[in-house]
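Next up: just one chain, as structure tokens, the form predicted on its own.
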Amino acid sequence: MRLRLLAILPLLALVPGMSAAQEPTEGVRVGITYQPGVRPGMLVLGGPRTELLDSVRTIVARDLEFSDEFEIITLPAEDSLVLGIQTAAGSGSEFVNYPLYGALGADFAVRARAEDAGVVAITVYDVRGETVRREFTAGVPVLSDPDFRMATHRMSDEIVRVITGTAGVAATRFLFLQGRRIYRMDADGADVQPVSPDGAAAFSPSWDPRGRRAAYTEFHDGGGYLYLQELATGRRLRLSFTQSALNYTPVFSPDGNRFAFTRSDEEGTDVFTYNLESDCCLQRLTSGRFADNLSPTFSPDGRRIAFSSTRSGLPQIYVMSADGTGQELFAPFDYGVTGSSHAPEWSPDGRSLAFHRDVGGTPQVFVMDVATRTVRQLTSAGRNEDPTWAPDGQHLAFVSDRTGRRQLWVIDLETGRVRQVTRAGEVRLPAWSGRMY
């Protein structure tokens, strides 16, 4: 949709205080050209200029964007300052221009606005149907507070649920491994932490169900040991049963209450489980000494584990019960054609089962449909690997080098949208959170 100034002008003489026949105020440009998609356009509106409101607006645009969910209408600052909401003269009633947004291509708009102190109010427009789909406050801290870019997240996310049924996954985080320490950042590429000491070399990290703790691996002493890390206060604890052996790749059961890991010693390598809660009963659940067994992931209903095994020749991918019976093939694959496959993770709902798996020398993501057990190759551009869910189930995560280094990229699995989250450095090993609500 290509928007002149002659097409804009009859609907700019909608806003209060603005005719046609007036010239435009100085710098602001009214004629944009914007391509619409098959998703719904969005337009963030503008208003009082604050550092905390237009940081928050800022958030917001961008976590919209990257849910994959809108169009977004960019304006430039003092375009939208234009078409905010406007105060009638006299009345001191509000106007909303909906003609205005719907020539922009927007379907949906929203407002933020202080409400009082460390409150920020939000409301979402239906622009094609000309009504408030809903407003909502939300606590929001000063800029400088470590909560406040979380806290608008969540305002994202709930913006994402209003309009869509569905929340989004803007207040999430990934841990990942760069260089020997673990890391955590916010979905949106923002807010990177150190997470594991400097120091020892850590490994394979993943989150509790809450998101509020992390585990990993550190190699020292001649061992692989597990941490579990309170990630509000740094507060680490070595889990006394890896005193000995290679213990990695740590996932914690749906419940948080189990604990599943891979051990490598003299008797082979196998997949563990141990009772969190009960800080005992620690159980082997496969038996590696002429296979390697490792990489376990719960499904969502911590009834199964997912797992890679050599049993038959090249890593494939397997399946058994939580207390270890009924081990079977999960991933189909052409024995002598077919690569290996690596590092399963199940899907938030069940349904699907991310992996890679070698394809011409190279890894590439793939998808397994769990009720069908057909897969589909997601990538083929460089190497890609380490696949992890989002909470939505329609977002996955995973490590390319396709523009030279290993970084972090995400895909949208409903529209094939791609878009990378880091640009600094090697990662490695990433592991998606649940919302942090």
Second form
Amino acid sequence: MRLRLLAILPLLALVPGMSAAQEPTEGVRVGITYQPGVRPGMLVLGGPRTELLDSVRTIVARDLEFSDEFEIITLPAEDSLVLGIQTAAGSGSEFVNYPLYGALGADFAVRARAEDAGVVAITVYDVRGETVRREFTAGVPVLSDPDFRMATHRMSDEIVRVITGTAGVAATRFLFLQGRRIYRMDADGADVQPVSPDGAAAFSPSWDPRGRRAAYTEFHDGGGYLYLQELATGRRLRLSFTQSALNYTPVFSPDGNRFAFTRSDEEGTDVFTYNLESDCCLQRLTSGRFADNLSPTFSPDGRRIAFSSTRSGLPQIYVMSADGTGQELFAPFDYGVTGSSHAPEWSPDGRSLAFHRDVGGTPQVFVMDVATRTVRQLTSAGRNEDPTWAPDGQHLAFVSDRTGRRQLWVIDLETGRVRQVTRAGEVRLPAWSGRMY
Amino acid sequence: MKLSIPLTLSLGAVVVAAAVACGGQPAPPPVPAVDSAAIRDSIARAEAARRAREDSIRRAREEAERLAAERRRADSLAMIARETDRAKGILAEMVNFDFDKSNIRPGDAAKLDRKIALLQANPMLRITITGHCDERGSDEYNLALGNRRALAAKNYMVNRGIAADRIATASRGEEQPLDPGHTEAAWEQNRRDAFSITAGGDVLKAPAGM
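For comparison with the form predicted on its own, kindly provide the form predicted in complex with the partner chain.
Okay, now the whole complex, with that chain kicking things off.
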């Protein structure tokens, strides 16, 4: 929402209603209805204009918008200056115009100012309560520093935590496949960097739990080898136990000690685990001379693994203990009616499982409630596949071709809001990291 | 023919002795030494000329033989290359699949039968079968499906007598489409098993009748 302050001052009474204006959520349905006006209004205040602070405000405002927790009130730069905190001459005391912010529809306001060199102070105001909710400082390097954006994203996440009790997910990244290479990208779509080297074709990237390493497949000769790569240094290592056969969809256990992946060879396609910490104990968890078992995903407690299997015909979602015992159907389906189900990913809170399922020849994103095993369809416009969870368990990224080409989109499960993250090339097989702290 | 010089000289001496024996006349004055040397020289010259002639004939014959052999070798190399190409053509014939299926279609069995004959005619030949998929299925699942498609062709051939260790299998899922289009025709092309030579494919015999 963009308002010009002078022009709308007489209309201030209308502002809360206007803040409910909402982009259409075409292609999203089922059980998610967004109630206009429920989200609190958020005003990112202007203030001292420096290149760094302006960049911080821009990034924070967008992060807060992408958190889907607030209705962001956007004002032209000259108006936001007027709205800045006024410091009374001489006394040094500050005047916070809570009534004006409230009239603009804000429930909360955020101010960023430079504290010392390399330190930014954030103040979160509770406009309705006319109090300072919280003030905190954070180290922020210079604009040209590669860590500048991530440091700013962390401040955004802290603002969300101060207000909602749960940190935001701005300080996260994606890995995805584009062409033959793996790339990484900040959650807001900025700072795209190649990860896998140019040359061999790569596949199926995933994150270690701390967001420092990427695991992925690279095709060589007749096989597919798994690589572990440190993102800061680019140093990578080929996992020796994958020197033969076709190994793919590597995933870390939540404690980072184990590794599950899919192997296709003359025995068929099965789920394997390997103990990374003690560098031993390759273990085959499924045996499928007559069925393919693939795409493992750990429950957040590390005790169970969901996967897809063709044991009943078309691929469907199954679950087992992390040692391979107790295999059973996980996501219910109607035999002969329900389409193929693929690419499960367990939510970080353990309560949900996302996957994609063929509906009339087109994949759509589904989410299953793990406790009740009820399944709901999230998408319907175009082809939507390979969902991956944000660490908050509330946002889900997926690949959609609803605009023509396969691109990365994010859906907020609470409001049903969807937004497009990437706009170039073709994006496949996204993996959303944990928080980068 | 090769004659040594001492033999030539002794023949000359026999001729002179015979002339003396037949004449019955008083012995002529001894042949001056200078005449005997001239005869020996002319004999040697004649002999050298004859040898040169024979050498040139031999060289010409050898050259002709060499050329003929070269032609024969070139012809047979060309024949081997043609046959190897024909054999590779038999191997390169792809097998296609229905959507999300990995069974060999009845119409494609003959293609595999020809490859079986090829493997039987060339005991050193080893191959890799790589399964591929169209873009419609799930990206990860397509690697498993491609693996199954490669195994389906291998099992067909192993069940008909080919040693299992001569056939490796691989899968590239939907990562290497033959036709990048998004039509049913492109998809049909892309759902395939491709056959490549791993070893022993420099010279191949085409099976009889192919």
